[in-house]
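To begin, one chain is listed below as structure tokens, in the form predicted alone.
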Amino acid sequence: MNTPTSNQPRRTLLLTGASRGIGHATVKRFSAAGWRVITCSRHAFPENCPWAMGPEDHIQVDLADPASTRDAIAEVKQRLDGGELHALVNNAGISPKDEEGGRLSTINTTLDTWQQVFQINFFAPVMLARGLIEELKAAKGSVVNVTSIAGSRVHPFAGSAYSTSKAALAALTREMAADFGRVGIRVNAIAPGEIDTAILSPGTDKIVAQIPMQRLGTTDEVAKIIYVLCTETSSYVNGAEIHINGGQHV
């Protein structure tokens, strides 16, 4: 790991849906490898984490709300003080379903619902490595988008607002390669497959089956990834995007 030394400054990931599942883990990871990790979500700072110092580098903020994502973004300059982000990891997202659980189509997915899950899953990423550019390119740092699996084919349980923001967020994982690049930024995308968490869809089990690995993958399994993807083991990938999924899209 690339545990900072005496002569290395500490370094600094933002990451965003840090609450639960591939979030949790990411902080755990990167907190282990001796990383400072300012932690944003809808929520307030929870007691029972397992970080120290949690709820002094916790940012509360509606993705949703573009006001909001801005607020937090002026919020994370004022912490770094002019100090440099090394990795910004875009893991928050949302996957409505209807009143009975189930998933939401084209057809039945109202436009408000469209909206919101767009601004989460695709625009706050792109705000968020726009407004802290300056802080990125200083440390010549990492970005890490989180698409899925459900923006390469059509899911049984992920909505269709859901998918296409995933594809476009891997489109866009795309564009800020060649863009961010040129001032010594990296961008790159990870794609989980289905990934042990504590909210799984009824008929997981169906999907598991036709997995060649016959298991669903780990949040820590999807962390390690990320934090290679924000070091410099990973120092000439950029514009790529990396399935976690045990062979699930082959």
Ligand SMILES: NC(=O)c1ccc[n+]([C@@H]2O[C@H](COP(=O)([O-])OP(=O)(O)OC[C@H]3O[C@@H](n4cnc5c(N)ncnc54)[C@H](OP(=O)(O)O)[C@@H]3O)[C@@H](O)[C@H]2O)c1
Second form
Amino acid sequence: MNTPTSNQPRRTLLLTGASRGIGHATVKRFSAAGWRVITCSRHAFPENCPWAMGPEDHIQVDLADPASTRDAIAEVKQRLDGGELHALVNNAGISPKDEEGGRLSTINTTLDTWQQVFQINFFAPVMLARGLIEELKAAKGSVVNVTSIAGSRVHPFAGSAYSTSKAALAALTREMAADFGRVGIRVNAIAPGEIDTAILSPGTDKIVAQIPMQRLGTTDEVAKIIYVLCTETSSYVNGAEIHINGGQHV
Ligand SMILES: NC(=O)c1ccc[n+]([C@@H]2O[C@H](COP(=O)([O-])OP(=O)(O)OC[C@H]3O[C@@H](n4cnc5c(N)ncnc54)[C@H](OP(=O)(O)O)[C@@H]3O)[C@@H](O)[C@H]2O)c1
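Please supply the corresponding structure for the form predicted in complex with this ligand (the preceding block corresponds to the form predicted alone).
Then the entire complex follows, led off by the chain already shown.
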């Protein structure tokens, strides 16, 4: 792993949804490599998920609310103080279920739920990337959007609003790679399969039996690919969506 040397300025990552799961593993990976990590989520800094400088660099935001998202963008700009943003990782996402924990389909998803899912999973990433384009441009930075295997096939547990929002986020990645690539910002996506986090549903073991690698992925296995997409190793990768799923998509 690269750590900054005395002649290399400290790099900064803005990460949404950092309080647990894939986001927490991503914080650990980047901060271990010497990055400053500014985190965003609805709750206050999670004491059970600590990292150096965490409390000072945590921003409370509800990405379901466009006004709160705009305030958070202003707050990030202030904290960067005209400086560079080397990476933006749009990781926060929700996957609502019905009252019994069942899958929400195209028939029983309310419009309110559909809009909330799209606001968090799709519109917040585009708002953040556009809002911080000057800071990303200054750093020749990198954007990583966290999509899902459910964005490209019907999934037994992931709902229709979630899956379509992730399909839209994959398409957004392609569009942004074309537009942002021209100003030196790379935009890629990672599409996790079944990763061992709280988002998984009971019954996932049946899916695991069909995955070529016969196991769940770990959050660190996702975080290390996000790290590669934000660093020099991937300097000519733009507009890619990388599957991290043990071969589940084949
Ligand atoms: N786990 C998997 O197997 C899997 C598979 C495919 C894709 N993914 C994707 O990977 C990403 C991370 O998944 P995960 O399993 O690590 O999720 P998770 O454990 O449910 O964590 C979600 C994160 O998003 C934040 N968040 C949720 N709603 C928010 C809001 N309205 N405003 C701001 N932050 C919000 C949460 O923090 P607060 O509660 O503090 O707001 C939390 O930090 C998601 O985009 C998910 O769709 C996961």
